[in-house]
Structures are given as structure tokens and as C-alpha cells.
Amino acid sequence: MKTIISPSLLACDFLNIEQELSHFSGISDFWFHLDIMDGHFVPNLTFGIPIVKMISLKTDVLLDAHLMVGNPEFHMYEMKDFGLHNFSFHFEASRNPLALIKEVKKYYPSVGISIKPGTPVSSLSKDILSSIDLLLVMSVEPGFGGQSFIEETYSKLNEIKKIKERYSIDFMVQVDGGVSDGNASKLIKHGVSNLVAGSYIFKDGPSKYIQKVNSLRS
């Protein structure tokens, strides 16, 4: 399977979002990444539930919701009828991650859990890792786009590979933050199968979108 590329719509032209979505039609192994922030769990406020609903009505591309919020349970129920493919919440935002994972599975095809750069992989129990479809490893501090990639992410990815082999469990590994053509191939070699990129894909305008997506796979 090809590496999945997930452009973060946070970096697109929001005044022309329907047109922005259309520039990516026909690409395979491709998701749109939705960074939903509440201004409390992270120091930034992005778009909320009404915008997510509108996006879901304007594209057939699989939608990947990344909840950087203090109340992921509320968002899970409010967005359950939008046809979202993946729902990822932060490990640090949930008092009972395993129970929330089980609840998310009732409404979404894929459930992910995300960890901040300072959260060790060892914080995640075997039961949690055996229950998820996706592990989102933040390679910048969540909250703002355009940050530089944290190099220590590679050691975390190596640890994840060893855990997957030790317990014979399988889940998609996604990395978000500072991803570009300069580190994509190294990330893939470290076991990443889903790359989130915002600034890198959108910064040079629509004429380069497809080229940028393809460059992350090469």
C-alpha cells in the first residue's frame, strides 16, 4: 500500500475552501486532515463542528479529524453523522482513553489516539495500542502550523516499531508537524504510513499541490 498523504486543511485558503478541495480530486491513498482546536487544550482556536460538517458535504475524500480539544467526547457525538473516516483524540485529554476508544468505534470506521512530543510511548498500554487503528505522533507541539520538525521523533518511531513487533499488533502510524520532502522518506523508513503536511503542500499555491503530494511519496 502506498503511503497515505493527509494535507492539513488548516493551511489552505479558507475563503475558497471548496475550490481548494477540488484541486486534489482523483488522488488515491489520500485523506484530508482536519485540525480542530479549542483554544484551551492548545493555545489556538481553529474551526468547529459547523465547518467540519460543511467540508464533509463538499468532498468524497476520506476525512481525518484530529481533536486537539479538552472535551473529545462532546465532539465525537456531535460529529458522528458527518461521515468522517478517522477520529483521533489526544491521550492527554482523556481520563479513560480505552473507554473512549471503544465508544468512538461505535460511530467511526477508524479511531486514532495522538500523543504530544513530550508524552512517552510507554504511557500507552498494550490494551490501548491493540484497540486503535491509528497512532498519531506529533512531531511539533500541537497548536500552530509551520513549526520545525522535532528530530527526537525518530527515536519515538523506533520504539513504536519495536512495540508493534513485540506484541504482534498492527495500527497505522501517522506523523504530523514539520513534514516535507526533506524528511518524508526517512519517516517512511521509520514505519510511518500516513504523513500529515500543511504548510509544505499549500504554501506555493494550487499549481504545485499535486506535485507536492507526489514528492512526499518519492
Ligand code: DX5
Contents of the next structure:
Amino acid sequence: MKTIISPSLLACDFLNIEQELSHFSGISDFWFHLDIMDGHFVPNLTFGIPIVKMISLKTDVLLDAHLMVGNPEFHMYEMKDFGLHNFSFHFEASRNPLALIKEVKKYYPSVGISIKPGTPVSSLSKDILSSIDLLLVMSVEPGFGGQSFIEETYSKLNEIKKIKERYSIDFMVQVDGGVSDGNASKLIKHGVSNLVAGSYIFKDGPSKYIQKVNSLRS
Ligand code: DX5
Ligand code: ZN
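Okay, that's the form predicted on its own, but what's the structure of the form predicted in complex with this ligand?
Now the full complex is given, and it begins with the chain already shown.
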């Protein structure tokens, strides 16, 4: 399967989101990653339900919501009719992740769970890992774009590979934070099938967007 590239709109020009989306037309195996932060689970605040709804009305690209909020249940129900493809919430933010996974599955084609750099893979039970479509491995502390990739992520990815083999389960592995052409191929070799990139894709302007996306796959 081709690696999916998910530009994080956190790094785009927020005052021209519709135009920013249009610069990516014609690419396949491609999602838009929406970083929803509440100033509570993470210190930063980005955009919320009304903006996500507006974005969903402006694009046919699959949308991937990354919830960095203290109450993901609330957002899950509020956004359930927006046609989002994937809904990822943080393991650390949920009292009963398995129950929430089951609930998300009722409304979204894909459910993801995310772990912060300090959360070991072993925190996730076999039941959780067997129920998700996507595991979002944060390779920076969630909250801000433009941070440096944490190298310990590779050992986590090795561990995930072994668990998938041991239990014969499959889910997409997504890495988010500090991703660029300098680490993309190594990440893919470590079993990553979905790369989120914000500053790397957006920093040199629209004329480079598609080239940047393609550079992460090769
Ligand atoms: C960080 C967000 C990321 C962020 C990635 O909390 O989850 O999606 O936008 O940005 P870069 O690629 O700049 O590290
Ligand atoms: Zn993210």
C-alpha cells in the first residue's frame, strides 16, 4: 500500500484555508490532518467544531481529526455528521478508551488512538489494539508545530511492529511531529504507513506543496 501523506493544516495560512486546500488538488493517497487543541489537554489553542465543519464543506479530500482535547467524547458527537474520515483521540485523555473506540466506530469510517512520546506502547491493551484502525504515535510533545523529531520514536515503532506480528493484528501506523524528507523513508521502513507533516510541507510556499508531499513518499 502506498504511504498516506497528511499535511497538518496547523502550518497553513489560516486566513486563506480554502485557497490553501486548493493547492493540493489531484493528489491521491492523501488526507488533510486537522489538529484540534483546547488549551487544556495541551497549552495551545487552535480551531474547533465550526471551523472543522467549514473545512469539511470545502474539500473532498479525506479528513483526519487529531483531537488534543480533554473531552474527546464531546467533539466526537458534535462532529459526527461532518463526513470526517478518521477520528483520533488521545489515550491519555480518555477514561475508558475501549468504550470510546466502540462509540467512534458508529459514526466514523476510521478510529484512531494517539499516544504522547512519554506513553509506552504497553499501555495499550490487546483489545484496544485489535479495535483501532490507526495508531497515532506522537514524535513530538503534542501542542505545537515546528518541533524537532524525537529519535526514541523508532524504538516504539519497532515494538509496535512486533506486537502486530505477535497478535496478528493490523492497523495503520501514523507518525506526527517533526516529519520531513530527512526521516520519512526511515519511518516507512519502521512500518509507518501514514506521515503527518506541517511545517515541512508548508514552509516554502504553495508552489512547493505537491513536490514536498511526493518527497515524503520516495
Ligand atoms: C502537534 C500536531 C502536529 C503538528 C505537526 O501537536 O499534532 O500535527 O502540526 O507539525 P510539524 O510537522 O511542524 O512538526
Ligand atoms: Zn497532529
